[in-house]
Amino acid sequence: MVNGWMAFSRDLQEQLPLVLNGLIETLNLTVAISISGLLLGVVVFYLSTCRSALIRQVTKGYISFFIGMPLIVLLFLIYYGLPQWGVRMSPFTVAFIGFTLNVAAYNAAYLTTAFNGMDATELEAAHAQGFSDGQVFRYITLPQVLRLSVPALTNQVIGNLKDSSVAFLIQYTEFFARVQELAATNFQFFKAYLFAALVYLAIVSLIVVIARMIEKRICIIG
């Protein structure tokens, strides 16, 4: 057993540059989709509060559609389906678009839940003082729902990190894809996947620590 771990360690050292490159790709994708998913989620949430019933229904449909669709189906639809229509994109671009559409739906749902828990009289008072809909959203609604949604948004970032592992199915060479290659060279699948699990756990722990710091700071400011 000891010899098996030593052999695995040697193989890992040999492929460490590729593994680290894959980890960087995973982090790049996670950061990119977390930011884009939050920004688009805010836009979708804003539209869901619009006075127009049609726009509210459209945004509600958007949220329901992308939350209901499995992420892997969405990625396959873009990566393998669109080329039949002459639309070809790189694996990263496909992953970025697919994840962003999916993550934005979840983030909009989190923000909507927080919004529903707000005191309506506060918004009414702001309108009574002459604030426009845009000003009420920017200065009152958005800051509060973001603060209330920090735990949910943090969980979404963690989910983004973990879900990024499915991107290898559309030929994106992220961390898990490199671990797959490592396991295929020596058939030490248990050791390779255990190593991957520990790396993911370490990154998740770091995200949780950062999120707790943000929550404490927000509580102090609030």
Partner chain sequence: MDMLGILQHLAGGVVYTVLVTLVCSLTGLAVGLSVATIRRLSGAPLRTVCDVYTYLLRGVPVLVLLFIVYFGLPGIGLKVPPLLAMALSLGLISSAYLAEIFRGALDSVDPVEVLAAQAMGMTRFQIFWHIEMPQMLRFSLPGMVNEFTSVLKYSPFAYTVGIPEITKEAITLTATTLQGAEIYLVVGILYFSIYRILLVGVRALERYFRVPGIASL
Second form
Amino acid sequence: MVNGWMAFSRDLQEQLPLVLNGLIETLNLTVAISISGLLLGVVVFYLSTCRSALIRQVTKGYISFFIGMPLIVLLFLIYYGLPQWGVRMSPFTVAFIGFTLNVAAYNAAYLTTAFNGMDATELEAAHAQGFSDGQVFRYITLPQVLRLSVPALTNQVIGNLKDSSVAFLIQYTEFFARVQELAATNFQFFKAYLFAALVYLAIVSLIVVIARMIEKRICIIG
Amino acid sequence: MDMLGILQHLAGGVVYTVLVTLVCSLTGLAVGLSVATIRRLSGAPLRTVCDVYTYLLRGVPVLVLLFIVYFGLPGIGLKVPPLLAMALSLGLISSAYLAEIFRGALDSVDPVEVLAAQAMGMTRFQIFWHIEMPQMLRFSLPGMVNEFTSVLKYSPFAYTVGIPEITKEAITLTATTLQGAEIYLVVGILYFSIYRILLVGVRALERYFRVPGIASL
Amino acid sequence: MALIEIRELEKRFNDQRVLAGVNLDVEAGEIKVVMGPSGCGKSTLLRCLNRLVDPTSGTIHFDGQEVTGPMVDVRLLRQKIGFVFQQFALYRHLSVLDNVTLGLRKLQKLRKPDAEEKAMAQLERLGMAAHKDKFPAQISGGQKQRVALARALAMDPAMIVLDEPTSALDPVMCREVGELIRQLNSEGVTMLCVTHDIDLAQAISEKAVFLNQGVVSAEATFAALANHDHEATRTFFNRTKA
Ligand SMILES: Nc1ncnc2c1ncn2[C@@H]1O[C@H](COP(=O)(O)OP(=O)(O)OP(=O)(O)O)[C@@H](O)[C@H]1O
Ligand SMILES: [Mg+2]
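Output block for the form predicted together with the partner chain, input the form predicted alone:
And the full complex, kicking off with our chain again.
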């Protein structure tokens, strides 16, 4: 047992640059999809408040479909399926596109929930004052809805971090992939995976702390 | 191969997908209920244990815990069969999320009703069983549905431990036919259909148990 | 001997002395009204009776039995004292009928049909039989208070304790509940009622107990209380009248 730990920590030290590199890739992906997922989520949400019934229906379908479909299937579709039609992309691009589509659907759903809880008279008042639909959305709806959704949105960021580990299944060499390689060199699977779990836990805790700070700030303002 | 042929090939996996989803959901429900109950009925030390449990399990990726259980535990002498490994990873993680949902729901039970039950002469456990839990379950219904759909969507990980569910079948089929695009489209549609059927079932359940004046949270 | 005898009852929360030696008797069959300024410890006094709150010192005898010791079967005691709350406290996931039968089935271990028969008798007595399948959210405040009373009465308690039974009700319903309390009392139900509502107090009793600064400072007819020697008492009963 003690020998096992020593072997593990020796190999970990040896491969540390690779592992750290993987961690950076993980954080890269997490940050990228958190931002793109939020932006696309806002767009989808905007379309779902649109006057056109057709557009509303389509966005509803979008949200429902991507919430109902496993992320991993979406990634496999893009990574293993699309090449058949001549579309080949790097693992990172695939992960980025797949996650963005998926995360945006969730974020749009959170924003919609917050929107449904909003005071309708406030929006009517803004319209009555002569603001256009776009202006009402930009100056009234969006700021409020975003503020109300902060806890859900930060939970989504935590989810993004954890789910990014899925990307190794499409050969993206992020943190968990590097940990696999590490485990494969000394067969200390238990220790390697436990180490991975602790690292994820630590980053999640960090995000939680930051989120608390953001929530507090927003509480003081609003 | 046309879509229908693909569908026929994948159909066998549906059973396993549903099985994995059910086993993990029920594990999550049983453990999550227990954790919420223990947390509600016991003193500070056990309550902290419950909080640590939910915090830890909500901080670890499903895939990582699955690998710990399935590929890691044998290294220290514990061989875990695939389905049990799913229950001990995906199931337990969902138990942590469910326990949190239940905790929030318990906070919405009116303390005066608990006091009234106490004044009636009920034991603490009777109060929990007859007053708090029935209300808690109704309050948490939407959260529970979300959690069960989430379990369904993580169920493809079962392929990594060799369970022949939809995704596993799709991988095999893709290797032989090279029709990945159609196959994964069908897979997506299959999951989506299972999800919708699950929703219909839950809605029916919800209607059956609905009580006027208790809105779901 | 009185049904309830409270002697030198004291209750401290941390260093706050909420009850500072209360003496009070409730005779079987009577209806006793306790009034007093907000925060004077009325709810605390009632909660000491069935040990929802444990008194710091003093004694309470219920039906000749000491209830404050550690050897007392608290749950049995609670079953003998029907409690009615200001906020009604109906179980909102249960129908009106189930609200009344729950205690009968789970505490008195009656079979379902027997429990329902007994519950229906009380609901009829209080005019709520027609609403038995409704849920708390579907009935009015006054109706909720009737159900709460039926729920307490169904357990065949030795007495009913009411903590501000009308303060969540509008005036018409207050009068209704007042009449109900009088009716029940005339049918022999012993009651101890705490209230802010002077109209209710006068509707159900000739006399009132004035609880102030942790002690019973007076017990007399309303007229006497309004002209009491004691300044605080006089002020309270004149102000509440106006
Ligand atoms: N559990 C408790 N812990 C600490 N203090 C308490 C507790 N319960 C009551 N108190 C305090 O005891 C005092 C009396 O409370 P109580 O509820 O008995 O008053 P009350 O006469 O019923 O008031 P009201 O008319 O407002 O209902 C209050 O100052 C209250 O803050
Ligand atoms: Mg009170």
